[in-house]
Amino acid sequence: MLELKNIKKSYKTGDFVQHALKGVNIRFRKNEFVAILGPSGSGKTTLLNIIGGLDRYDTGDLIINDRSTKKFKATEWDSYRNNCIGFIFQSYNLISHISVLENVEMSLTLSGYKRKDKRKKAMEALDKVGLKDHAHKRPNQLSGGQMQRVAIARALVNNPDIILADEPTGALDSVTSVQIMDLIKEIAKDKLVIMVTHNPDLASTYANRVIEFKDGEMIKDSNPIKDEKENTGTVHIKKTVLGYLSALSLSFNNIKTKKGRTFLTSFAASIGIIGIALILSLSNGFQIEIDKFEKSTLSQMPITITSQAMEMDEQAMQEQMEKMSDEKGKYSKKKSVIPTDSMMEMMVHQNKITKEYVNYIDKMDQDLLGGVSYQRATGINMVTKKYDNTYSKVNTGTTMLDMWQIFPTRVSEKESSVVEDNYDVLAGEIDSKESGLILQVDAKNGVNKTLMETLGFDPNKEVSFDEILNKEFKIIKNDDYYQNYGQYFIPSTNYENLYENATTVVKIQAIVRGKEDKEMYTNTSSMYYTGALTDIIMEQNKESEIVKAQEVSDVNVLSGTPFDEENPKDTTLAYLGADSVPVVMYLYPKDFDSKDKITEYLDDYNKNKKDEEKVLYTDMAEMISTLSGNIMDAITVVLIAFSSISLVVSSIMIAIITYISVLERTKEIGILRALGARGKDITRVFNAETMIIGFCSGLLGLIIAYLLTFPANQIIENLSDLPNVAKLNPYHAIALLIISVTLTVLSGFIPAKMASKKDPVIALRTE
């Protein structure tokens, strides 16, 4: 079963070499009680450590089951200690922060026993040594004799082939010593027991074989094995492993003994998590508010298609910027001026809106649209009777202040349109199929004075809804509005005559106001006209060939070419027919999802087309939402980067704390190694400890961050009237918890590795 062949072992300290064993040869029987007797320094403890696999011999061979151990790997030695060896130490070597029962279970845990089985076997072992009733006590609650009995139970529980006892009664009184020795002698009936002692009386009284050592050599053997064929039995070796749950349990029990330090460590490590969690909570909350605002105000902001569009493609813009950057600083030596394209010219794209394109738009899924409007190249010649009984032309578009807009046409009777989604009708009724006007008021029913006067009302008085709805406006034909003065046609200023002779009458159909949750529509007043009115005007003027004179002041309203005195006919006003191609198209999506599908549909038109044939569009909602999103992301990243500094500091602190824990638990490391724990199992124990600390710090950080959101929300609400802004996304919380655990495990990895490399013999001597 076990044989030592010419075993030699030396220890070197500087230039001094101590020869602990000098060529020892011993064979052992399967069942016998062997006492290794000798004075201190004779090499007996070194022999015991080599037999137990705690220490390695320099030369010679340890034979186990006729198998040489010269080429044993570290894991094989670990398995050998766990399955074949049971240690009984003079100083008991119990793990103080776990119960008596858990101490006894430890070697079974390393052997891979299930919880139910190892609990049963451990209780049976404690029962054999008379400590069943003390199973749930801590070691420090027992007497010295009781602790040694626990050590014996631990040595026996895994049913090892060999029991190694190192001065088992050295720390006990005489009465207790006798009890322990009687117990060990009973064990030796069916096991090999090797006991190291310096007491010859103890050796002769209990052992049936006494081997005496002196100066590292065996000088006497009272019962040597003489028959080479004598059966010495077999030793059974199987792999050991400390599971993750067991490692967590062991570390958790250790942490429980240092609650104060663990809390302070977790709190310090959680500061970075608190900062990042708060930043993410605020960022998430503000982004939710921004998204709400965008959905309420931008979701139905029209996609605009005009004769000119800006090239907003990021890659194209980047290429242009790089081109300009490359040319910067390259000075020409030519004596001439070179025309170049401006940045604006390079970014502007000329759209050609053809009938083919309009037909393509008409084929779009109408359920995606909340409204649509086509603006034609026409102006509106309109006059009205004013509040003071004078007459005036209604200005419909000379300045941004009073620019009138075409009202979106409802595209589906079944689906809610942009009108119903964004406006409340305060008076009248909207019918986009009828020619008419629509007045939009702001949240307080206000309309700017300039617009009120333009409509013919007293700008200093309130006007009732009924008065506004009954107000008449008359459309003037081009041929009537422009008077022929020889070569030129000049607008008439006889508004009374124009008004009285005009036959096309329109009224304000409805008064609307933006819905309360649509802030974009509630803070402004505007004037709209229906597409049907545009059709009537174009029908009236489609035969007109009036040439506008040079003196016409509002030439920008009318669509035409620059005035040419020599060829005035070339300046003919371009009033198009009802079937003419629009110059501006507004597509109002029902919602953000519909908007994305509409833009995909528009992009499909441009596939495989030349640049000059492409029709580009302006998606202002996308530009605004992307800009706001990018700004929020940038702010969040910068703030998180600053908060992450504390994570780095906490990682260093965790590494230091783990290293201190390794120093504190050095003896525990030695005990675990003696029980057969592998180096990687020791690493796992300390990784488990850092994992627990990381989890605690992450959880503590999230709890504190959550509690801080309440005062933060109160402050934000007082400053901005936005309630409950700070909201931590559950996914962010999970991610931060994972980050906290990962960082602490990584921080403690080096100290954990250091722990696994500790010499078990030296570790066991640590106090």
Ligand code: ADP
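This one's a predicted model, so the numbers in the text were calculated from it and none came from an experiment. By rigid core we mean the largest C-alpha set that fits within 1.5 Å across both forms. Positions refer to the first chain, counted from 1. First, how it differs from the form predicted in complex with adenosine-5'-diphosphate.
In the core-superposed comparison between these two forms, the C-alpha atom of P160 has shifted by less than 2 angstroms. Annotation for D201: C-alpha shift under 2 angstroms between these two forms, rigid core superposed. In a rigid-core overlay of the protein, I468 has its C-alpha displaced by at least 2 Å between these two forms.
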The other form holds:
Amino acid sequence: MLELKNIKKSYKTGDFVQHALKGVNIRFRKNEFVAILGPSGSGKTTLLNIIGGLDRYDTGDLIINDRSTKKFKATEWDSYRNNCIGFIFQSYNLISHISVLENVEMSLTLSGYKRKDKRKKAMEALDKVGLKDHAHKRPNQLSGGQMQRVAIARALVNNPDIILADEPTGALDSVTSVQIMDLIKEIAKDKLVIMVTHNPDLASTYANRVIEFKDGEMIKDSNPIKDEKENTGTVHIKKTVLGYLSALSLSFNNIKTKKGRTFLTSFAASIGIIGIALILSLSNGFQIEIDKFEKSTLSQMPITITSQAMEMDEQAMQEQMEKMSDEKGKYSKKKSVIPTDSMMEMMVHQNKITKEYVNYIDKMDQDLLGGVSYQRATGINMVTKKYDNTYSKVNTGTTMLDMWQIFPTRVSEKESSVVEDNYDVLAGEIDSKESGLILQVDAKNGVNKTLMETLGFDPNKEVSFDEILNKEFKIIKNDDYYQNYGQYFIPSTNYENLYENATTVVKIQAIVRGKEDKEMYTNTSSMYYTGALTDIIMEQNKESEIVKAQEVSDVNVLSGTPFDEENPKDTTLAYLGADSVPVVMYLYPKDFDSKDKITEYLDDYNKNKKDEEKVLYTDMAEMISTLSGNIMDAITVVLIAFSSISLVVSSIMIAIITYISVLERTKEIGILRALGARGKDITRVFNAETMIIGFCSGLLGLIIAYLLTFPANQIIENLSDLPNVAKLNPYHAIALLIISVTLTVLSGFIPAKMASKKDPVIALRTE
Ligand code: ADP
Ligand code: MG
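Could the form predicted in complex with adenosine-5'-diphosphate be shown next, to go alongside the form predicted alone?
And the full complex, kicking off with our chain again.
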């Protein structure tokens, strides 16, 4: 059943080659007690390791059951070791951190026995060697002889066909040696026992076949098999598997022997988890508080609909910025104004707030609204003669495109230096005490076409500064502009008539341009008027019929053409001095949920509408809450990233600790391999160890983080009056636990893999 054919084995250390076996030929019988004698270094242990499948021969063949082992796979060797071979070593090689019983059970564990069967068989084996009562002791609580008995019980328990003993009495006194030899002799009855010894007396007393070795060669065999055809029996090989649970319990026992270290490791590794758990609980809680706060306060912010809505197109913004930087240093030296397409104009969506739209708003579910307010701009009633000799009203108002503003000098006379600092006056002269207009051009003397048209200039032609400064605008009194229809006032559209009869003439006082180094002012065109102009208008209209009428009663000022005489209230909107619809509409939602319904309703209006007919609104509350949500997310991500650094550090630490553990447990690895553990099983043992540490550190981290939320909440409450902000979300807790286990297992993976690659022979030789 077992035959060595010309087995050779040599070890290379540097340039030196040690020939440990130089071509050994032996056949063994199924049932004999073979003693191998020889001086130290003659190759006995090497031979035993090769027979036991712990070490590989270089050349020759080891025949098991008439089968060559040249093509044996690693797992076949593992199975062979596990259930055909029982090893007994000189230094006992027991695993110190598990009990005697568990040591004996180990090879059964590796062959996948059930717990109950394992216990029974192991106890029987311990009984055989007379150590039943010591089953629950640790190996180091036993004497040398007792430990060797445990090793014998372990070698026996799986009922192997072959027992290999390497100087089993080498470390024992002579009396104990005899007891051990008697024991081995007894078990040798139905097995093949191959025992290495350098004691010729023991060999001759107990063995029925003595083989002598010298310098890697067999020099004597007292009882060789001479008949080629002699039947030597067969051995039986089963597969071995170390279950995950067994690996876990093995590592758990190991960890128990180094509680302090495990606790410190887990604590250090848990710091990252604590950090992340705390950040998550805080950001979670703050987000809830912010949501609550937003719901109560932001719902009071109206949804705003203005005649011009900005389309916050990022690309358009970018282009605008580029254009601005491009145009630095390209200031025009011309004495004329150039109509331009303004970038702003492209970004601005012209909202046509039509009567249809106002009606649509009116039809909205009124329960959603806490209130509605329409803002109507008061413009200056001003007419001019256009380039094509028609007359038109100069639209003034607070629109985004042509910003009609009081020129800054109005603020205070002293601050006129503000103007000097920021503007170049290209033509004319600013005199804020005189009524007049001021035109601001951009870097290239551009004025946007809409504003050009509004002022009565041809939007497609360059206009000289002189022409601009000579242009006349006439201010119309309210009472001339609005015609009294009893309860209603309607603006006149006969601009020619108004122009010819008006007496107050204003001109553009000056053309200004933002200074080149004041980027803020350079690139827009807009219209200003002096403070003196507003004084005149107020003075003129002091006794105005329409103003009085408005003050005393509910008089509607109507404008625009489609005035329905039959149903005036439905079709009219009070708007002094401009078009028939509001400039700004504010819709105040009743509460946060209504706000969403309102915006939905407003979105519905735009469905299936052409772009230019769409009415866009501004939902400031939404913008703010999105922004705050984004900021919160960003802060959380940044903080978690910081905490993750400690996770990385702890991962490296775990890798180092696992590596140390592999070094410490090298002997154990060797023992397990000798008992038939596969490389995979060894990986499993260490993965189990890191898994336990990962679980402990995750759990510890979560407990500490949870406990920390109490003082954290106390501090937050003292600072902000918000109770119980930090809350650990159970889903986050589970996720973090999984992350902790995964990370530690991953970081221990390479050392665990290294452990499985360890040569069992070298592993067993380490102390
Ligand atoms: P024995 O058990 O008879 O004392 P061994 O089988 O242990 O002898 O060793 C045989 C020879 O091989 C010795 O010279 C020893 O130094 C050498 N040897 C054994 N194992 C190794 C190894 N892993 N590396 C290098 N040399 C080794
Ligand atoms: Mg030896």
